[in-house]
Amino acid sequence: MLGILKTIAATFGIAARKPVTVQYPTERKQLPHRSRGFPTLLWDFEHDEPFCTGCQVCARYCPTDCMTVTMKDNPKYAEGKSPRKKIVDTFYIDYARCMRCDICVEVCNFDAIVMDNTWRSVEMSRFDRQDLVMDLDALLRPSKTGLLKNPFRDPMGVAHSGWVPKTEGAEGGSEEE
């Protein structure tokens, strides 16, 4: 009987509770940092260009194959305008077959590729799968437009491991922040 009060209470306590779900299409829980959407690119205001110069390394890296990437000589360099001697001419990602692994943002020498952390990226279904596959302008829309705050660029290693590197002044060990 003690038994039966007890499941009773309990079941009425959960009831009583407020509950954790959003109203998701209205309401939306806060991303955190740390989450990965998918690859976008970043555009340099101060020289008016992507930072992509085509280089290909995201591509070669990428174990889905997902990217296409090419490369055109940069007329602004010429005109001494850029420090860019190469450009990107065109940037492709089939987001169908991209598995957010973040290796395309590890390898870039760039800084120039990073993983889209917002809601935008976390939404986007589609009835044709055509449709996911985004082009140079796509990629540079969140950066250009100012959609893109806060992107999610730690490199893999520091962000998984909790490793955390030397600061200055540290004596003998490593010192963690």
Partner chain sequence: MSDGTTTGQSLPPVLERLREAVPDISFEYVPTPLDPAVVVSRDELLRFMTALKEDERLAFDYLRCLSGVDYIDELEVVYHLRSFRHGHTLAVKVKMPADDPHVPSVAHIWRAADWHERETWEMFGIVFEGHPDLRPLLTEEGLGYYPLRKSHPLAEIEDWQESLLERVEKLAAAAAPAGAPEAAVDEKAQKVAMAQKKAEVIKKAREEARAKGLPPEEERKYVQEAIKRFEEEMAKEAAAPAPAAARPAAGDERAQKVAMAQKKAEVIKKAREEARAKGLSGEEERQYVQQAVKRFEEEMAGAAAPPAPQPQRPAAEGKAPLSAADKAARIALAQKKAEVIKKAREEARAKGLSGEEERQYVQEALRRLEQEGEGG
Given for the second form:
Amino acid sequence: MLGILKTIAATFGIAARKPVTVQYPTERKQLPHRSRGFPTLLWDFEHDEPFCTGCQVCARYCPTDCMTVTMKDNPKYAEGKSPRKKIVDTFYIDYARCMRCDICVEVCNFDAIVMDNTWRSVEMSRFDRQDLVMDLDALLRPSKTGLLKNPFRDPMGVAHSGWVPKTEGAEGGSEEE
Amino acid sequence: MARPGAEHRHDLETIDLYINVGPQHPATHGVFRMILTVNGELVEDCEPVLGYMHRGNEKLPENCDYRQAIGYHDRTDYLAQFNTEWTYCLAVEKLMGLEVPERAEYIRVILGELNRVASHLMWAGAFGTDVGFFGTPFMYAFREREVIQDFFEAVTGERMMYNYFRPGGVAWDVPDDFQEHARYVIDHVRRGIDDLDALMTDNEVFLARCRGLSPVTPEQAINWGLSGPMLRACGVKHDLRRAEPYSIYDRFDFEIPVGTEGDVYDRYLVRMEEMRQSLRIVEQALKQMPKNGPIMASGLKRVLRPPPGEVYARTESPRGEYGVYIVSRGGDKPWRHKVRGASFCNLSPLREMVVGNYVADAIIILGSIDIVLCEVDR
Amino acid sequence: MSDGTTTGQSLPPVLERLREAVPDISFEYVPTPLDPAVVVSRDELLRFMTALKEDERLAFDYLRCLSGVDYIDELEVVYHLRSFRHGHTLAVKVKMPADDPHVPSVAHIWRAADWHERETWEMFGIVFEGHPDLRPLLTEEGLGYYPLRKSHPLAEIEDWQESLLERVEKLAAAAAPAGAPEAAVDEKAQKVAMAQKKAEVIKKAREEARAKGLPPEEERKYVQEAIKRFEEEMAKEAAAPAPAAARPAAGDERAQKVAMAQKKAEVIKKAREEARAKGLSGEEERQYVQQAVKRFEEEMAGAAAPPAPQPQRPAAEGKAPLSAADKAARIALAQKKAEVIKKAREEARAKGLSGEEERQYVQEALRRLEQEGEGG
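With the form predicted alone done, generate the form predicted together with its partner chain in the same format.
Then the entire complex follows, led off by the chain already shown.
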């Protein structure tokens, strides 16, 4: 009997506390800065083109093979407006396959891909699975339009291990190890 | 093991009845099926049917390089992701002879122990529902687990599938407010455990349903290959953190709670006490943790290629001994990658534990094992 | 296989005890980073394991893990043991040829081995002799292959990915004005073909270089030259026909698609309201809405491109919902099939056929049914 009274007392005591729930669609929890949504590409405002050169490092290291990337010669390089010899031509990420492991961000040589840390990439429900295959345009939009204000750029787990990212003389197509 | 009522069972002419519990059943904590043969209310036979969640989690990493496989370990035991990642990373580190920096070890201990608390909270909540507390302990437990989950999210960026440990350290450094946030979590969760304690431990209904149910002797437990709280509830003082100290567990002062009867109630008590001990370890680790320093072993190549060899690494995950057996033949992919799921071994003597009890108690016994079906089926 | 005495100078203490306890069984010592491992022959395994459990000096009472390993030419089973009394650990390995995979079961020594052995049997096809209940544990019965053997390939997901992408492009093309879409798809296919050709060239060049025995640096140069030659050739070829038309702006495509979806949603909403106003039942309402959607899609298809866009037709047909009659016919067929299967299975059981034979029997019955269906 004593135990049951204790249970009832505990229930009433806790019922008096402030609720911790958030009424979701109307109010949202604040996402932490390093929140890992889906990978998106960054836009280089200085040269008005994507950072991505289409070197396919991310596609090769992706555990789920959710990416398809191709590259082309950068027309702006010939005009002398950009340091990138090659530039991404097409880029598809199948968000339905992606397991948000962050490996593409870690291996990227050009810091061109980040995990979206806005609510936009958390609310990804679609009626058709095909709508979750993002093309280059959709992948660049958050960065290009300024929705993605402050992406978490610290990771580079491989960089910790003594491996230095190449940023100067950004040459595409570094396929060989 | 005969329960009261068993002696009356031949008074009437009866036939055996088969009951399918699962595969889609809330009491099986996943997709798992028990075919119970019942005589009245008594279980006469039980056949577990599993494999519904088999996704080839041993085969997939054999076709991935060593870093890619970490993500698959998150998905093996989805309630103790840090512990599974840790075991895998430990295996690769042992193979390569890597030295993990001290700061990384402390980060691992803090996250791993909090993960244990989160897992046990989840278990306590779900177990309360099994026993018949309709939802209240579940809500209390989830409220506290959410606090821990938020902490993990602030550190790793993910709520569930962290992919944060790497062979040789951790992926990136912790945020600046790590210490304060962790202390807040500890205070909060400690109060939450007390709430659960007040709600369940002395409750007469809870006692009546759990005490003396399906007792397991230490000899049986060892022979059946039980581990973790299941084993300790039988009175075997065995914890891999003490028995075969890995990482830096030899630096912490903590108790190993053991039961006496090996029944369901003891399993509950052991887990509740383990949560408090885990918080104690986290407190000590926060105090001892170096303020700065490297978090990743130096000189690692982008593709890890351990030398030929084999290793069976094991750690104390919330469910027991989680083991990873890796055979390397020198390439960038493991040749053989075997996962010893703790709940796989804990579940295997289910028949022995369930037979002779009532159907309603079978649900409690299954709940007390703390199974994670993704780890059982892999 | 050498005796424990001859390998290494500083043996772990557990091996000393092992030699004292089982002096007549020879084993080979393999150091691993955590546990000492010994290799024993298959014939002596059972005696060895019994001694490990029973002997007071060893007392390995806990089987923590049992794994199978496929080394292609031979299979291996590894037992990881621990002793609670002495606190020492040991790994026992036993090898067998791949074409004769069987070992004695240890399930009667350690009950923990029961499920482990069942799992190893289904995954590697290693038969554990004397196991009380050797059935598959995680997979279904009669699978016919062993998933964890190296000969069993991991399913290729590349093909699937490519086909999905193609479909996405086609969809985008269908929403875009006519003319451009085919070019876009062609361009993609061309690119894929090009990449494949390139990969072949690289592979060939590398093999040639290896055959010549060039050092790695020169090998790379050789490969790069080959690629250059290949690209020049391709450039020449590409110069002859006119380059493929540029794709329209992707933003327009998407905007159009979104507009289309919004229109469709409106049509659905309207149809549903109408149906409700008429007081139709749930099933009728659904059909009514589907008809409205169909009408709308036909209208759109008519309005989108008068000069008959080819890729759109099959897509529209594939998406059309099944008519009620079709559905009924399918259900009837499925029921018939189920009956035939049931009957055939019962017959097979009555005849006392084995599992594999039973399956074949059922399949034959199904084939007969299909032939009949084609005839009638």
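Residue numbers count along the first chain shown, from 1. Superpose the two forms; the largest set of C-alphas matching within 1.5 Å is the rigid core. On a predicted model such as this, the values are computed, not experimentally measured, just so you know.
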property: Large Cα move at Val22 between the two forms, threshold 2 Å, rigid core; result: no
